[in-house]
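Listed next as structure tokens is one chain, alone, in the form predicted alone.
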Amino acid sequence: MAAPAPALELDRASRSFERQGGPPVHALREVSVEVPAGGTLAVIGRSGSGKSTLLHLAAAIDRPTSGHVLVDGRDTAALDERARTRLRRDTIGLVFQSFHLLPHLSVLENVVLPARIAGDPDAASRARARELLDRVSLADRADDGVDGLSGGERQRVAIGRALLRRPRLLLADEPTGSLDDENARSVADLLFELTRTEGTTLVLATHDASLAARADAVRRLAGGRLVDP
């Protein structure tokens, strides 16, 4: 039996951006890395090292200038915009440093939102959202507005939202970057525990060495290239 495809594979992936009146910016340079299904990878590096560019390619938000990015065995560069949108919707979950919650929606409605966009049955989606809110210790805040939540609570809501549709791949960009030490530890515990129990592959970009050390593998970016951690 053939081995399952990696959840994420970058094969000599590069991304350059044209700059008016100057040479192109090489944000990522021939990066090759594989993340097996159910694995965890931390990508570390200074600001401007290419971490966010790598995550944008992994999320099929952007295409590589050269090389290949495969998500669940599918080459994102070969997909049209509609197919890449479906891939993000059905296969990828995203967690951001700044949460990106909608202030006019309740906690529960924020978590349910991806399912509503996808047209999933409402009753099952709300039940799944309430299950996740219970697991992130926010079941009693389901009907509250998100403006009244702390930063750590908002990030827990964002993690629940990202996991709602059981993505194969979860991408987290500095998920603890805006939190104090206590909340950062709590969110990190939750992130790794939930991805383990959900069977989700986790790729995170972080400046936090203690967070990175919890991943199965750590890779460091410098000047858009992978170097030894």
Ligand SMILES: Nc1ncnc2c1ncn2[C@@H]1O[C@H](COP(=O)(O)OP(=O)(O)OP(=O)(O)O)[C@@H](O)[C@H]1O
Contents of the next structure:
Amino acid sequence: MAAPAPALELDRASRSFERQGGPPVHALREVSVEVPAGGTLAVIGRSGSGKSTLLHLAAAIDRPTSGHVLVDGRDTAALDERARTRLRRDTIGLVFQSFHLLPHLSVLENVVLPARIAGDPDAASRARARELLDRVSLADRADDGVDGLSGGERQRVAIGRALLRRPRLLLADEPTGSLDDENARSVADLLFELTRTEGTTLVLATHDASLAARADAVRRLAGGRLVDP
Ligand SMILES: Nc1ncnc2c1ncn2[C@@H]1O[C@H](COP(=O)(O)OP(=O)(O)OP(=O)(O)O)[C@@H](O)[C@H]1O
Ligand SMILES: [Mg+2]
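Alternate state requested, the form predicted in complex with the named molecule (shown: the form predicted alone):
Once more the chain from above appears, this time first in line as the rest of the complex follows.
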């Protein structure tokens, strides 16, 4: 039997940004990396080294200037806009440093939102959302507004939302970057615990060495290139 495709593969992927009146910025330079299905990868590096650029390529939010990015074996550059939207919706979950919750919706409605957008059946989605809220210890806050939540609680809601539709690939950009040490640790515990029990692949970008050390593999970016960690 053929081996399953890696959940994520970058093959000499580069991303440059043109600038008015100046040389282009080479945000990512010929980066090759493979993340097996179910694996965890931490991408570390200083500010401006290209971590978010790499995650945007992995999320099919952006495309490489050259080289290839394959998600679940599919080359994102070969997909049209509709197919890329579908790939993002059905295969990828995203967690950001600043949570990106919708303030006028309840905790439960925030978690259920991706299913509403995808047109999934309502009852099953709400049941799944409640299950995830239970897993992130926020079941009793389901009907509260998100404005009253602490940073750690907001990130736990965001993790539930990202996992709602059982993505194969969870991408997290500085998921603990806005949290104090204690909350950072509990969010990290949840991320690794949930990705393991859900069988999801996790790729995270972080400045936090203790978070990175928990991943199966750690790769360091410097000036858009992979260097020795
Ligand atoms: N849309 C854009 N237009 C121009 N330059 C960009 C754009 N996006 C990123 N860059 C540049 O690409 C480089 C890498 O940026 P990126 O956001 O990937 O870094 P990062 O490692 O995520 O940094 P941080 O740790 O501060 O989040 C930076 O020099 C940045 O200014
Ligand atoms: Mg960044």
